[in-house]
Amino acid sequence: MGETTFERTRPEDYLTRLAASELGRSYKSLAISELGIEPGETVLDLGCGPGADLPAFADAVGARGVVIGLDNDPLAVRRARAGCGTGVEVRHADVQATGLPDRSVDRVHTDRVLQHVADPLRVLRETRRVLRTTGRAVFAEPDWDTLVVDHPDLEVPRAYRRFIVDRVVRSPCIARQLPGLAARAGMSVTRVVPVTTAFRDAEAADEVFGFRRVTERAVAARYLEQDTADRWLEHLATRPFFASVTLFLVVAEPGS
C-alpha cells in the first residue's frame, strides 16, 4: 500500500464533501426515507450549512411544497442560496430560535448539527413547537465515542478518540442522549436507527476524520506524544487500514 498524504487543514468544501462521502451516502438517503416527506409539505432543515440536503427535500415536496433551510453562518447561507432553485428558502437564523410560527412545518431535519449547538434541548423544544401535530423530525448525529481505528497499540487510537470526545466536539455523545432529550422536550421517539460505516481506505477516511490536523491538536493538548503521533500517522498511511464510527438517526414526533 502506498503512502497516503493526510490533509493538514480543513478544506472549505468539507461539509459538501462529507455529504458525498461513504459515510454521508450511507445515512442521508435513509434519513429522507425516515422523514416520509409527502408532496406539498413544508420541510425545515435546521443547520442546513451550504445546502447539501436541500435539493433532495425540494424534489420530495414537489412544486406545491416548501423547503426552508436555516443556518447561523452567513457564508453557508450565501452558498446554500446560490445552489438552490425555486421552492427553497434559505434564511440566516438561530436554530435554537427559528422565528417560525407554531405548528407551521411538516418535517424537521438536522444533520450533525446538535453535536455543535450550545443547548440541544432548546433546539428539540423549538422543533416540537414548529411541527404540526402530524409532523415528524429526524435527527442524524454521530456518537464519537464509537470511533475505532485499527492500530497495534490500542492505547493510541483510544487517546485519539478521547481527545475528540474531550476537546474537539461540544456534545460528542449527543446521539445516545437524544431519546431522553426528546422526551424532555415533549416529543415521542418512534425509531432509533444505528448506521455504522466502515472505512478501509485511509484517504477516504481522512476526508471525514482529518487524521493529521486532529492528531497535531492532540499532541498540542498532550493526549499524544510527538513520536507516538508520528508513528500513528505513518501506520495509518502505509499499512492496511480500518476504521469505523456509528451515527444514529433518531425519529421523533410531537407528543400528545
Ligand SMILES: C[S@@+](CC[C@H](N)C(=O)[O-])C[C@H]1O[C@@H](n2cnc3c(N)ncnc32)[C@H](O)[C@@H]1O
Contents of the next structure:
Amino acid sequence: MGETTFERTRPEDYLTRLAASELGRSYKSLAISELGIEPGETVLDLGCGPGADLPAFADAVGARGVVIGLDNDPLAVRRARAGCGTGVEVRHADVQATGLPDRSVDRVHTDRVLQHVADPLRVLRETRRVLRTTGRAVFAEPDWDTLVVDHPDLEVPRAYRRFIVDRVVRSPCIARQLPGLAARAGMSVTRVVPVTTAFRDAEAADEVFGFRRVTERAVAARYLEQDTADRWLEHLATRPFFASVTLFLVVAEPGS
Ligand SMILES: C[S@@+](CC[C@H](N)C(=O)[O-])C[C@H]1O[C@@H](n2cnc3c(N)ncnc32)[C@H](O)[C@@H]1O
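For the form predicted together with this ligand instead of the form predicted on its own, what are the coordinates?
Starting with the chain above, the whole complex follows.
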C-alpha cells in the first residue's frame, strides 16, 4: 500500500492550486452562478487573495463592467494585479472598511474570508453600505465544526476538529451565523446552498487541511497526545482515506 507524504509547510501557491482543483472549480462555479452577474455590472471580490475568481468575474461583466478585488495582503495584491487584465482593479485595503462609495456595487463576493476577519459583522455592514438596492452578495464560507475524518477511535478526529474550531480559525462556524449577522446588518439571507465535499485522496485533502502542521500544533496545545498524534498521522497516510467538510454559499440581499 502506498504511503502519503503530508506537507510540512504550506506551499506559497496553495490558494491558486486549491482554486484549480476539482473541489475549487465546482463550488466556485456555483458561487458565480448564485451571484447572477449581468454584463455591465460592478463586482466586488472582498479578500480576493491572488485573484483566483477575478478573471471569471471579468468575463461575466464584460467590457462595460467593472471588477474590484480587495485584499490586505500586499503579496496577494501584487499577484492578483499581475494575473488580471484590463477592467479589473485590485486594491490593497481592509474588507472591513473598503473606502468605496455608498451604493456603488452590484455584486459582492467572499470566498473563505469572513472566517478570518476580526469583525465579520462590520464586513456585512460594509457590504450593505456599498451594495445598490438591487444588489446581491454571495459569501462562500466553511463550517469547520462539520469536519469528519475516518479513524478507528472517534475521539481522535473529534479532538482534532475541536482544536481547529477552538484555536486555528478565528470564526470557524461563520457560515451558520450569517443569517443572524445579515439581519443585524440590514440584509436578508435569501438562499443557503451547502456544498459538502468528501475527500477520498489523502494528498488532495492535505492541501486543504495541512494534517501534519495542524496535528503538531494540536499536540503543542495538548489537544492530542504525541503517541496518539503519531498513530493518527500514520493511519491517515497509509489506510483508505475519508474526510469531509461542508462549505455554505450564503446568498444575501439588502433588506428593504
Ligand atoms: C483563504 S484566502 C481566500 C482568497 C480568495 N478569496 C480565494 O478564493 O482564493 C483569504 C483571503 O482573505 C484575505 N483577508 C483576510 N482578512 C482580511 C481583511 N481584514 N481585509 C482584507 N483581506 C483580508 C487574506 O489576505 C486572504 O488573501
